[in-house]
Structure formats: C-alpha cells, structure tokens
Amino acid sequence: MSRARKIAHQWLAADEAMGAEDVPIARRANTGVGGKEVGIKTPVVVRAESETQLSAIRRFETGRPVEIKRTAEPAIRAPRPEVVRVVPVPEAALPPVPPGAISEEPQLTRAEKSERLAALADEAHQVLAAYLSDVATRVVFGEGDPGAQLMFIGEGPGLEEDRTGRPFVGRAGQLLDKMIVAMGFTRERVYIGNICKLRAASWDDLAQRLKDRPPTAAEAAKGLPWLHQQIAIIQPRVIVTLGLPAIRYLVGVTENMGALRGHWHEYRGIAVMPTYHPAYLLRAYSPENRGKVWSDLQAVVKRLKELDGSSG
C-alpha cells in the first residue's frame, strides 16, 4: 500500500471513528483475492449545505466520483430589521483564575456537585438577566455529569444554543457528540460548558442576518467567574477547549491555534488539551484538520487512562 493511500485510510479510520457517515473521501477499495485491493465503481454520497461545502468536496475527492446532495435549500434572507436591540456590556478587565489548584478545593460528592451547580445556574441566570437583548434571549450555563472526569469548554453559545438554552446543540454541537462517542464517553458523562453565558452576534449587511462571532474580552469578563466556579465544582481531571477564544479566555496564552494545539496546558493544576472548534471543523473539512482533532482527543484519552492508573 502507498503511504499517501495509507494516510488516507488513517484518516478515514479516525473520521470512522468519529462517527462521521458522509464524508468527502473515498472509502477503503475491496480486498480481493491475495489481499490485493479492488476498485469500487459505486460512489461516496456526500451531503452539502453550501457552495462552500461543494468546492471543498471536489477539492478532497480522491478519485471516486460523487454524487453531490443537498441537504437543505438556501435560507431566505429575512429584511434587516430597523433596531436590533443589544443591551452593551461594560468594558471589564478578565478576571484572574483563582488561585490554588482544584485539588485543594473542598472534596464533594456527587450530590454536592449538583446542588451546588443548580444553584449556580439559578444565581447566573438572575445576574446575567440585566443583557438579555434581542442578540442574547436567555442565559446557556452548562450542562452534563457534575462528577465527570472530562470537562469541553467552548467559547460561547450560537443561535441554536440561544433557542433551547443549551450548549452545543447545533452541527457543532452535533459534530462534538460524535467526538465524544470516539473517545468512549456519553454526552451524559462528560460536562459542556461555555466561556460565555450569552450569545454574541452581529448584524451582517451582506448576509442579512445576525450572525455569531467570537466574544469580546469584555463579554468574556462576564461568563468567566461562573466559569471558573463550575470548574471548582466539578473539577475534572481533563479539560479540553474548542477554539482559540476558549484557551486564551481560560489560560490567558497569546499564541495562535496551530502553534496551541496538541499541546498539554494546566489550569490549577488540571491538564488542558486546545483544539479545533467543531464549528471550524465544518468550515475546513480536510484530512489534515480531522486527523489532528482526532490526534488531540487520542491524546486525552491517553492522559485519563493514566490519571484512572496513577490513582488506582
């Protein structure tokens, strides 16, 4: 086999593993007889919902050919309304991490955990209440195992996480649940939190439309103290971020993505894995950003089996 085919079967392995079913790579030939592998003349059905999407398909075909499908028509562009109503956050320095590690805070069970979260919740929906806006509809905490091992940590919630109130329900959120299948967990055993609390967009001339972006530092001031305290509640062996804005808010690094990811950070003693936002995965779906997700998140795994070692 040529290592530029046996690539692409790593990578498609770790796709595989992910739980991805349509994707814009040819799978593996038939082996045939004496092991020698087979042309498959059927071709890969991929599912876009984008011209931007299509040309990325053509351009990692492999060779098979595709059968393009769309999943959805285009959305109709709503007019701009005359005032979008954003209630402005206050410019505020980010509050610095705690200090201490995580594990010198008090030790609780389960129960504990969950109390102590729900009451959290309940006191960040009543501060965070005052920016509600037309951009910001309601507060997304977090949700998951209060006892879980595994914490992901992203940088905000979207539109989709604005209407039910919960973290990564989109495609993103959609793609994470497959991650977090690969790995050998549930979305019930993991906890999935925010750096904010609130939805942040902007309206887009072109687009006609809201549309997400990063946080800024001040809106990050904001959803980080819950942050920091859901963390001490929890307190997770592994934490890993999804994006650049989750590391820098958490962390407090300057350095940019690629030069981030793939290497093991701390928070109070917790070890941090940085890696590629799901929503960015979508955007560049390529066998080199897939494999070094899946490289980042085998990492992980590696670290909780030696962590469930060192304490057994």
Given for the second form:
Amino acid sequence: MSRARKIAHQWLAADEAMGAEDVPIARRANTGVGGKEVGIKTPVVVRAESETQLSAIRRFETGRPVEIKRTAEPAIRAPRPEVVRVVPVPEAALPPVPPGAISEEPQLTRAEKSERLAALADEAHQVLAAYLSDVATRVVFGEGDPGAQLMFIGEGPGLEEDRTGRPFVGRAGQLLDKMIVAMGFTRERVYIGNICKLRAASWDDLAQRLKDRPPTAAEAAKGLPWLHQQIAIIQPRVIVTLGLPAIRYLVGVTENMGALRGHWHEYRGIAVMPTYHPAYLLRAYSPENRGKVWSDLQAVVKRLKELDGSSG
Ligand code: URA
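Pass me the form predicted in complex with uracil as well; I've looked at the form predicted on its own already.
Then the entire complex follows, led off by the chain already shown.
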C-alpha cells in the first residue's frame, strides 16, 4: 500500500474511532490518493417497491463514487485542529433512563400521542429558552409522525437546524432523507429527534468560524429528559441512532462506532441499531462506508417486518 493511501486509511480509521467528528475535506483532497476514492466495491442486491425508492437506493447505495478533485491550492500544512473527543460518559452526569420497558407505558392513540408531543414541545421551548445564546438561537425539538414505528436519533442540531428549528435539514439531513426513502419510508412517516435540543458549536481558529461539535455530557444531560419523554410517547418499534454521541448518551455504551454499529442494542425494550452519522458519510463517502450503513438500515427494515409479522 502506498504511503499516501496508508495515510488516507489511517484518517478514516481515526474518524471512526472518534465518532467521525471532524475532518476538513480540503485535507483529504490532498492525501495524494490520485483523486479517487479508496474502498472496495461490494455488489449489492436491492429491492425497491417504487420508482422513487429505487432512485433513492441508486443514489445512496450504488451511486457513482465521489470524485475528489485535486485543487491548485497547496496542501494545508497547519496542524490538524483538535477534534473534540467524546469521552465515556460518567453515569451520574446524565439523567437516569426511566425504569421499565416502553411497553409498560400507557398505550396511546395517535391523536393522544400528537397532543402530548405538542404539549411536551411547548414545555421544552419554555424551559430551554433559558439556555438560548448566539450559538443556539432556537430549540429544535424534533418532528415527524407521532405514531411512527421507526425513530432516528442524532446528536443535536447544527447551523441549518438552528436557523430553521427543524432537525436534520442541512446536508446531512438531505442524505438522511435519501436513506429513509431507500428503506421504503418517507420523512413524514418516521420521527426524527436528537439527544440535544440546542446547537453545540465552538469557535475554530483554523477555520475562523463557529463549527458544530459533538455535545458534551452536560449538554446531553439537558436534552435527554425531553428525549426520554418523546420516546415514551411515540413508542417506536425500532430506533436508529446516528453517530457515536447518540448511541453513547442514549444507551450508555462506551465502545467506539466501529464496534457498535451493525449490532442490536436495547433501550427500555426497544431495539436500537447504531449506525454512522450521515455527516460522517458525507465526509467519508466510500463504497465501504455506504455499504456498512446500508447493511445496518436493511437489518432495521428486516426487524420491522419481523415485528409486524409477530404482532399479526
Ligand atoms: N446532526 C444531528 O445530529 N442532528 C441534526 O438535527 C442535524 C445534524
């Protein structure tokens, strides 16, 4: 393996170990990998139930490799900016997970769920208003079908989400939308939420701008009580967590993403599948990473079908 290729691989591995939080694209473009993506193309068999689903699958799963164009600019020589590491969460810092299985919570009709979520959102807006700042200007509560069987949980809103008050509407959100359609759903039929309801960002000296970052345990602790209540109301059958902070803060696991993804976890009796964050996928859009996410999502679809079958 050439040295440049080895370095590219090491970066990908480091991203993965840290929850894939921050790799400036310009640097990766200068890895000298010959302007081509690295990775192995694995053949995939896909089934689609509609033209829209088929084209989403094509774009997401079998889309042509991203061409990384070499720029005329010289390689960036400045030291790599510090990546915010998500350290194992001391349990005491986080609010406890409510006891008992979700199935023991009161069974609600769709209308009741909708009403309760609206009341909870009002309360969250009032309480969290105390923490609004120049960085987090809005509470981003979450959105989707109150009776959803499938729920996606990210780490917290970024710049676009803070501007609009809606979860996953930036570039990562657009990729998430494609993933959802490829699974045979639409954004309206699932529920999309976050651990944190407020944007977390810090000033980046190198980029000379505020950069979104993973939430700290203290920030997660502010958002989790709302998320626990959202899940208790929605009572999804399966949860997909996106990125390392989401699975760590929801379930309390401490392994890295490479070890966690592709395996089932549990939250109050609900099956939880962790997978890579779409923002990571955008930065490391290799056939290998897309294949891993697609296989996680297919496992979710299969599980939902099984649960459907078992409930008659
Ligand atoms: N990333 C997240 O984790 N959540 C969002 O809502 C947007 C980006």
